[in-house]
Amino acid sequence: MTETELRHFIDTVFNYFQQLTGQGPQMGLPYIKNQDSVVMDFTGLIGISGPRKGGIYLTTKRDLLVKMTQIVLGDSSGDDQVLLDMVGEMANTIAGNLQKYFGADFQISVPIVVSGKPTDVSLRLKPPSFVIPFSWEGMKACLVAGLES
């Protein structure tokens, strides 16, 4: 993935939060993912097909999702199913918004959502995968992207 492509991912995450909440996240310094798992409380995984194959996933702590469901859905229950739906929607929207940079051939799958450490879904992306850490209102999350060139 090129530096310009990585910048598209960063801008897309920033713009997503800015548009929905009026406050962009604090973006951390992207890094190449090693063998260690980068998975938080809830994760939404999107497969990518077309000329660029691979995937992205958004992983986040529960508190961020609870706040986002309050803002977006008006739901403050903290129910796991609602939070799973929210992380899937967030990952799907971010992936969809990336199409403006990568073109119509950047095909995205239906999100796969998991809570905790997945046991039956592989989150291994084609190396090198990049981790883009960020925090919004002090709550942590990461977007992880791995695309073939």
Second form
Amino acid sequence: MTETELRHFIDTVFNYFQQLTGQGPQMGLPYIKNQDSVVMDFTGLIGISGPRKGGIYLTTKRDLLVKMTQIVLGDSSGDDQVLLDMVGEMANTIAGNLQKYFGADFQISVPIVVSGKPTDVSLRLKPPSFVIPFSWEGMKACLVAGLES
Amino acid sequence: MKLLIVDDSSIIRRAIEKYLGPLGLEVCATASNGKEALDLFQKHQPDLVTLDITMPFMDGLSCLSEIKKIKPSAKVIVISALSDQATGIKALKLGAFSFLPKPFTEQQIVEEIRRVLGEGS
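Now that you have shown the form predicted alone, what about the form predicted together with the partner chain?
Below is the whole assembly, all chains and molecules, this chain first.
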């Protein structure tokens, strides 16, 4: 992935939060993922097809999803099923918004959502995968992307 | 006016229903994929549809084509994260009334629906 492409990912994450909440996240320094697992409480994975095959996943702490659900719905029970739906929708929207930069043949799958620490979440990603850490209102999350060049 | 809400995210379905509640629309049904949406469209014959694109079983654009065959006068607002212009243009060519990008706020969708209903400024 080029530096410009990485910038598109950063901008897309920033714009998602800015648009929906009026408050952009603090973006951390991206790095190349090593063997260490980068998985938090809830994860939404999107498969990418077309010329840039691979995958993207958004992984977040529970508190961030509870807050986002409160913003969208006005309340949140913190129920796991609702939070899984939220992380899937967020991953789907961020991946879909990337089409603006990668073109209409950047085709996204429906989200696969998981809670906890699954070991196979990176299987759809094409190495090298890049980790983009960020925090929003002090709550942590990462976008991880691995696409064929 | 009868409204069908179609999105594979239950949060988005609930959000749209909540945001549009004050407009006095009758939400006749909600669906989580294109196939279910078509069945419900046949049954309820809604006047207005909010339609996601990326969904399991049948995507929103295929669903849109079928909806327009069943009831050409139905107004369909495609609401999608797919942000390439070509996707929006394709939706409009297939008969969508308008295209609202995700993520959207309550104010944005209310304004869009008011515009569709001819109440916008």
